[in-house]
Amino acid sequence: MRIGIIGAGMVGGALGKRWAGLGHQVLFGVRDPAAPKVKQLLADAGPNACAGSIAEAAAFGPVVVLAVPWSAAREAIQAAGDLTGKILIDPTSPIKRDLSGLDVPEGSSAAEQIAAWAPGARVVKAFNTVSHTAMTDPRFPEGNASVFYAGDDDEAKRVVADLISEIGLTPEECGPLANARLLEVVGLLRMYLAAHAPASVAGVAFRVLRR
């Protein structure tokens, strides 16, 4: 599968390297494809990865990952151009710096804002409840970490669930995109636990248990 990743930071880099290593074709959309940081990422990701502009990443394939800070999300979507029909994965974490709440309008979510900014895109909220290190190594003593995901398009959610499973994480379907409001609170909870427990943010993850 061809996957465009807007951003080359910790989340985008971790996902891109994992998927490229599994045989997917990945294009990182960045402001400066020749930057040393990007060149090192491509060297780490291997021959299935390349870099280009944000618009090139958005046009690259059926799946696009918006792996930028929440504060940069709207600008990145504008730079991406027409995303109609694309599966747009939103891993953004709209969390206030002091962890006092979410930086979104009341009764909404980052994912719903992104859907409004990218009309026609099939937005799926996913990956905001796990750290980039869990994306690289999903194994915890209790089992592999879960990834909660939500969206309004069933086909898009199936594709995202497969991409989650491929890197060893456990997909947990959480209903319509409006439930991103819940998932973003879960992301805030993970950050809070990491900040108030003897573990780094990378060492905290959630796993659904059933009997």
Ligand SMILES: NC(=O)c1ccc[n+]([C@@H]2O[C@H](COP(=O)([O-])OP(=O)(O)OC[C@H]3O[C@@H](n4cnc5c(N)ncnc54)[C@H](OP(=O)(O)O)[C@@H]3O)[C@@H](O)[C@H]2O)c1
Given for the second form:
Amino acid sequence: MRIGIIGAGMVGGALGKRWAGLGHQVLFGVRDPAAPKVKQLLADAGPNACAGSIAEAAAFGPVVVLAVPWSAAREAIQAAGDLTGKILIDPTSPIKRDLSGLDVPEGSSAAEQIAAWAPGARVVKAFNTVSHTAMTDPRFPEGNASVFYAGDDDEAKRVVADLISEIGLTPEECGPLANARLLEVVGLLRMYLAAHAPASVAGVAFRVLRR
Ligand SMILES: NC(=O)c1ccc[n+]([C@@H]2O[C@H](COP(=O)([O-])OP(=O)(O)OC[C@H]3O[C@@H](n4cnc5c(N)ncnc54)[C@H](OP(=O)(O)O)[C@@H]3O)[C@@H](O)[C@H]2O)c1
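Now the other one: the form predicted in complex with this ligand, given that the block above is the form predicted alone.
Whole complex next, starting from this chain.
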């Protein structure tokens, strides 16, 4: 599958390297494709990855990942251009710096804002509740980490669930996009646990238990 990833930082880089390593074609959409850190990422990601503009990443294939800070999401979507029909994965964590809450309007979520800024895109909230290191290596002593995902388009959610499973994470279907409000609070909870326990942020993940 052709996957455009807007942003080539910790999350974009981790997901892009994993998917490229599994045979997907990945195009990182960045502001400066010639930057040394982008060249290093491409060297690490191997022959299935390349870099281009943000608009090129958006046009590259059926799946686009918005791996930028929440504060940059609107600008990145504007730079992306028309995202109609695209499966737009939103991993953003709209968390206030002091962990006192979410930086979104009351009764909404980053994912719903993104859906409003990218009309026609099939937005799926996913990956905001796991660290980039768990995207690289999903194994924990208790089992592999879960990835909660939510969206309004069933086909888009199936594609995202497969992309989650392929890298060894466990997909957990969480209903409509409005439930991104729950997922974003879970992301905040992960930060809180990491800040108040003897573990790094990267060392905290969730796994759903059932019986
Ligand atoms: N790190 C984690 O473990 C983790 C886990 C789950 C979710 N998240 C969320 O995932 C998102 C990405 O996090 P990250 O850790 O990958 O961040 P990061 O390492 O800081 O990377 C951010 C990327 O976004 C790009 N960017 C910044 N402003 C931009 C703009 N206005 N237009 C286009 N591109 C822009 C940066 O490009 P430049 O290099 O040009 O600045 C960089 O490639 C955030 O919303 C974060 O909250 C992070």
